[in-house]
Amino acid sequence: MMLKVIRPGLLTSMQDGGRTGFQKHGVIVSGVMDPFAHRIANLLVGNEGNEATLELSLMGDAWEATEHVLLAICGADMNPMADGVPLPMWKPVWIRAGTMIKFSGCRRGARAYVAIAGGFQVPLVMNSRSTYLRAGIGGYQGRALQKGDELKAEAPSERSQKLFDYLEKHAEGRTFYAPDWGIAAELFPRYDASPVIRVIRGNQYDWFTEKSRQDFFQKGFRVNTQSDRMGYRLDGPVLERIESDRELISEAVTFGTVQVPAEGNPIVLLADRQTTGGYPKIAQIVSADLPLIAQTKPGDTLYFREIAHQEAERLLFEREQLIQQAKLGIQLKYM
């Protein structure tokens, strides 16, 4: 046993990169919400980079270190402690057994993501570590963390085992001990409570109003709290379509899918989202930008701009290009 929970958060789960193959069958992809987090975690304690990490959403958990433990924690900032001593965040941390970690409410963003060294130890459920819910599959026993469960840890890759030994040699007797390095704050996205989500247009984007078209690039929109992992729902202007009464086959969605129903509020569409959607899309978020939105909590407004597929396909290469230099710059650190 590596940690055990003492209070549970609102809502942690275990997430990696997802469920990918199996939607044929009907099975969603759920994994994280917010990838870019999830992965430089990993990265941080020498793991390859989709091992199973803890998701918590909105207000964190307390945990007891049972062992010591190396983890990093990306994404939100939910004011993470050791002892009630401030933990740091995107850097490796190396923790003494019989320390209390606690979290409290999201300051800064609405995800939090915590790695440890060698990942956590759960068996693979369809090729994936990641909990769906609403099934009762994968992750944790296919649940969310409740009090007294007790998590373990696989084998630490020879990378992790190094920095292991080194920041444990280090910490002189100290609850925890952190190196001088880790992902600068300028190189993780800005989680702002009002983001401007970029976007390209959607299969059905035409078969809007000019005005709707208009007011949805143009206005924002408020993240309601009928919200969960599945889709975002957003309070605005209502999106009118040309033909009221014109059907639409069902067909794939994808991971920030933006679909109108009939009543014309969007719906954004997530980690647990369907396999296929029936209500026309008039837009999609681009993958560079799906940490942004998953980011945003109930209450956040968002707004909308549209860029071409040519520059959405730059900035996944940018990000993808910043994390390969991450990736480089954090093996180093460890030889």
Given for the second form:
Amino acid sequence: MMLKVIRPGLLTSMQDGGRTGFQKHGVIVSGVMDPFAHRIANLLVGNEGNEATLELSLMGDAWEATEHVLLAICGADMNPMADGVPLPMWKPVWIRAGTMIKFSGCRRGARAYVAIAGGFQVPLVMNSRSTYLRAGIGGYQGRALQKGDELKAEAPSERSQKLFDYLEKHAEGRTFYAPDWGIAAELFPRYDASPVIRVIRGNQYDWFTEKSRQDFFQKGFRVNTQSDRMGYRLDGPVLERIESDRELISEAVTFGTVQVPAEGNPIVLLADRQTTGGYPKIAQIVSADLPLIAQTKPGDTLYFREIAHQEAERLLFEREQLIQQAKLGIQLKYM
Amino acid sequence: MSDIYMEPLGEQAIIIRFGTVIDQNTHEKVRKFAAWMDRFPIPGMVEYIPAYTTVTVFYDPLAVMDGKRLDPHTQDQMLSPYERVKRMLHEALEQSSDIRPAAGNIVEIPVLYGGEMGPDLAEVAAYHQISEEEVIRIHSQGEYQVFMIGFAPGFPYIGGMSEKIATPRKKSPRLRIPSGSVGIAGTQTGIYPLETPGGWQIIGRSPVSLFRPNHNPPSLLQAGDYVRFIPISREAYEAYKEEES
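Form predicted in complex with its partner chain structure, per the form predicted alone context:
Zooming out: every chain and molecule, the one shown earlier first.
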């Protein structure tokens, strides 16, 4: 055992990059809401990148480290503490057995990601460790963490072990120890309560009235309290279709699809989205900006800005390059 | 192949449109192409989702570029990931015309109609000014083809339902629809495998499990199967439930 849940957070679940390959059977992808923070957290502890991490939403947990652990905390700032002392984020941290690790509410962002050296140990369900809450499968017993849960890690890579040993040696008598390097602040996305989110036009963009199309790009949309990992419902100007009774023949949707039911309030589909949908799609959030929306919470206001499809492709490659650079940089530290 | 149209769904997926209406001809094209993708996935493909009139192919743009960097300075001279995928899919379309997909099964789905199990049965009946019994009779009369599985694990989209009971979706989706619920949306009918939000008109509930995570495939129904709805009593419903657990 490595971590024991003393007090569960609001919604903490184990996630990886998602359960792909079964969407034709209607099985949703799930996986992390913020893929960037998840991957970086994994890389920082010497993992490959897609090992299961813990996703903490809005209000974090309290855990006891029952053995020495090597963790990295990325994403939202939930004021992490080790025995009452602030823990650094976006860095690998070695923590002594017996330490109480405590998170509280979000100061910035909405979701924190905790990676452990080796990755969390849970069985693969349909090739993934992601928790699919609604179906009760995957992750830790198919559910969010509860008091008393005991979490284990897989065997660490050689790289992880080296860093573990190095930090343990330097920790001396301390509760925890982190190296002086980490991910530079300018690399991680700036989580904002009113982010500008880049989109490309949706497949049914033309179905909407001229005024609604203008409103979509000019007005703000507030994240409704009925928002979760499946999707965010947005409040703002009502988006009207040119032909109000025209029905869409159901087709595939994806992470970041912005669809509009007949009532006119858009829904952004997120990690636990359905595989197909019958509402017209006004826009599609570009991959590079998915972390921005994942880190907003009910009450925050979103603004949408249109970019070209080719620009979205370029941004995706740019983001990937950034992650590869970070990966190389981290690997050099582990030599 | 001139009537087939492709467009992006974000920068990691492409929608191939085989038609604009739900019919047998378009369905055959979708099934053929899906069968081809099962056998000969294009390089970089992650998975695909077949639907009524579309197949959406999800891909990894980095894998599609096969190690080539998408450099903004050279982008003009090289094909983008999307353009590459589009070209490969066009080639696949030309090659797939002779493939024969496997024949579908016939599956009977017992349904307890109306009451608390089908809270919208009265609304559907009122919409068409017919009795609830007539709605049940029409709904359970047909042998329907499963056109696609989607929305939720194992959720079948069933086409060919009679216009006599076709009813538009609810204006605002319900936040919670119990698993097993049988619904109508336009001329589509289907069964909810899990408790989920949804906008369909709910006319009854089935005791059978459509999503079986420990089976392969995890869905009871597959695109191409045929479904018959069998009206059952409350007692029969309870007995089925007992058997399932």
